[in-house]
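A single chain, nothing else alongside it, follows as structure tokens in the form predicted alone.
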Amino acid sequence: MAKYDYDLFVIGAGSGGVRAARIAAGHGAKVGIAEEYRVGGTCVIRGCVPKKLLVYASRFHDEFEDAAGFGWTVGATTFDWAKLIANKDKEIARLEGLYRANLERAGVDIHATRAVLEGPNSVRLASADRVVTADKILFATGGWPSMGDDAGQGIAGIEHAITSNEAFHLKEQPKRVVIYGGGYIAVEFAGIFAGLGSEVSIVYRGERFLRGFDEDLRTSLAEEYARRGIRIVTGTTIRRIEKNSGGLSVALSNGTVLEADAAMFATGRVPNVKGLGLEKAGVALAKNGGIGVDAASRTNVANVYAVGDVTNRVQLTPVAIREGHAFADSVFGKQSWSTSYDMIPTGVFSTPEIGTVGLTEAEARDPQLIRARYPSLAGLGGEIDLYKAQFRPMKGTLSGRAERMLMKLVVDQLSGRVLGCHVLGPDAAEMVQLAAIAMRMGATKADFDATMALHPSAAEELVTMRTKWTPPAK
């Protein structure tokens, strides 16, 4: 008789949890997984995927305008929010079905319920009020929108605000939107709503949104957003939200009052650890509030593991998937390996969009920071060369659109290694995904220079920039 009901029990059926469950089952483990909402997790159900679909919808406005320069006559256009959301929901349901089918084909038992830790080897399934046991337990419960701490505490009327979770299910398109925050989600939804015709204001307590990104990207995107009519209010916070007959009045700390139909908080996501019973087994949390893990995704409790956004590591879907795969191979497949966090590319699906990988200019100038944050790059940086190109994309020459593209390479002066690649413009994320391969292999500026350009393309600028760029004196 088996000592446990399962070899592995996974709590959370998002990207990381599903990957871990499938791979472990493929190695012969008996696997169970519990999900209280929908299989697929944040990215598939209410994150990256539906967001990208909305981004596509928002960009048709530009396409209709640009068509005239290419000889097309486009008649009157209308937009149907309800139809977009319904079609989005249909696609998400299809994807959820695929995720569920893949788990079932792998032989994974799916429990549609909330699950909490009862002890080091036991999990309580809430809906059935029964306990199952497992040799190994994996937490993959992801993150949750934050509205607390400095973002939400003390804000009167906070109950009238929404997060990205609710934004995907609004019955009507808000014509006036105030978005509080300055990260990925805030910037992306600002572009979505503006592209669909809403009046958009971004409120951010810092000096410039997208903290942590290269300064040239931050500045250039802010300029493009202003050109698109998006109001950017920095250095201030929301103090009060009042509901009235016309919608909402959003009072800011600088004395300004913004009238809106929706106030959206996009002030970051926190690890989803509440009510999981972690304390019962003595699972320790890290400084960021997430589950503390080592390179092998182990917690301080021998048989309890965690991957993805619920941990103290990088909060990106592909990272969670890689961590889940590494965990399953290492623990059940006798193929020990761990996730590498070197040169992780990322995209911001604003309009224009951002693709970036590697070090920012500021990071590359600081060898001490590199040693502490990027050990694999220790010994590089400090003295750097910069290459930058700003130009109007070819499509804009006939459409008349004033939007400009930005490409920037940060290069270690001594070795010539490309430390950072930053792109703002159409298809930026697609370009940077491929640049990341070369950069992870240690490509130098000479390697970029020796690569034949693909003409005519915007991406060819990455291999044709020859003149070093010197920042203007401050």
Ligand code: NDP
Second form
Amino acid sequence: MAKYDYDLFVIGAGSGGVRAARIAAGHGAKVGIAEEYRVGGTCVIRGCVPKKLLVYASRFHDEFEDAAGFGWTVGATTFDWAKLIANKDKEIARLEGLYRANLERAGVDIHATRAVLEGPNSVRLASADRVVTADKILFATGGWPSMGDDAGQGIAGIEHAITSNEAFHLKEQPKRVVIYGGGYIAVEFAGIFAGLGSEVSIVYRGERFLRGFDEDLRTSLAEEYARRGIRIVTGTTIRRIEKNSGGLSVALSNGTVLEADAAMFATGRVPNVKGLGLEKAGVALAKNGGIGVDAASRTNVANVYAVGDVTNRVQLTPVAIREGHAFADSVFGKQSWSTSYDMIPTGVFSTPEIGTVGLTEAEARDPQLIRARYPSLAGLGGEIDLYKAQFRPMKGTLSGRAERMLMKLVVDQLSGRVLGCHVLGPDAAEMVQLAAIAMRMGATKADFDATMALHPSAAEELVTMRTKWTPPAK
Ligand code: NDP
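Starting from the form predicted alone above, please write out the structure of the form predicted in complex with the named molecule.
To see the whole picture, the full complex is given below, headed by that same chain.
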């Protein structure tokens, strides 16, 4: 008789957990997975996927406006929030079904329950109130909006605020929205609501939103958002939220009071570790509050592993998927490999959107930081060349849209290696995904230059920028 009920028990059926469970089962392991909410996790159910659908919806207004310059007369347009949300929900349900079917096809037992660690080899399934045992246990419980834990502290009326979780299910489109935070989610939802016709204010505690991104991207997007009528209030925090007959009054630390129908907090996500029984097995947490793991996703307890946003690593879906896959191959498939964190491309689905990979200009100027944060690029940077192009995309010539596109390459002066590629404008994320292949392979500026341009495209700028950028004389 087998010593345990399962070879592997996965807690959390999001991107990382599902991938790990399926791959492990494919290697012949007997696998169980527990999910307390919906199969698919944040990305599929209330993150990347529904967000992108709302982004698509929010961009039609530009298309209607731009059409005139190309000879079209577009009649009166109206927008139906309830229909968008219902259609989005239908698509999410379809995807959830696919995820579930894939798990079942792989032979994974799905338990629709909260699961809590009882000991290094045992897990309590809360709704059935029974304990299952497993040789290996994997935590893939993701993250959770942090508003209640940190940003919300001391804010009277915080209970009137929502997070992205609720934003996906609002019954009505808020006509006036205050968004708190300056990261991915704040900037993306600001673009969504503004595109759908809401009056949007971003309230951010720092000077310029998207901290950590290249400065040119940050400045240019802030300019474009301002041009689109998005109000950006910086150097300010939210003090108080009051409900009144007309909606909400959001009082800021600079004395301003913003009237709104919704106040959305997008102030980061914290690893989802609460009440999981980690302490019972002695699983240690890292500094960020996530589960501490090594390169093999192993915790300090030999048979307990963790992948994705619940750990102390990068909070991105493709990263969680890779980590889950590497874990399953290494532990059950006898093909040991670990996730590479080099040159992770990322997009911010603002409108205009951002695609970015590699080092920012500021990072590239700092060899010490490179050595500490990007060991595979150690020895590069310090002396760099910049190539920048800022132009009106071709479509703008007839549409009359003033929006400008930005492309920037950060190049190591000595080796010529392209260290950073930053794009703002239509399809930026699509372009940067492909640039990331070349950059991961160590492409130099000379390689970019030797690549034939694809004309007419915006992306061709990436291989035709010949003049080093120098700051304008003061
Ligand atoms: P981010 O970490 O990107 O941004 C959080 C923002 O909230 C920052 O601007 C931060 O300010 C601010 N903030 C944090 N704490 C406080 C506080 N106590 N008071 C006031 N402001 C505060 O988090 P998001 O919530 O936007 O997204 C969570 C994660 O999800 C991201 O890190 C990303 O990895 C992932 N994600 C990825 C997407 C994509 O790939 N397109 C889309 C959406 C999410 P400051 O800058 O000063 O620290």
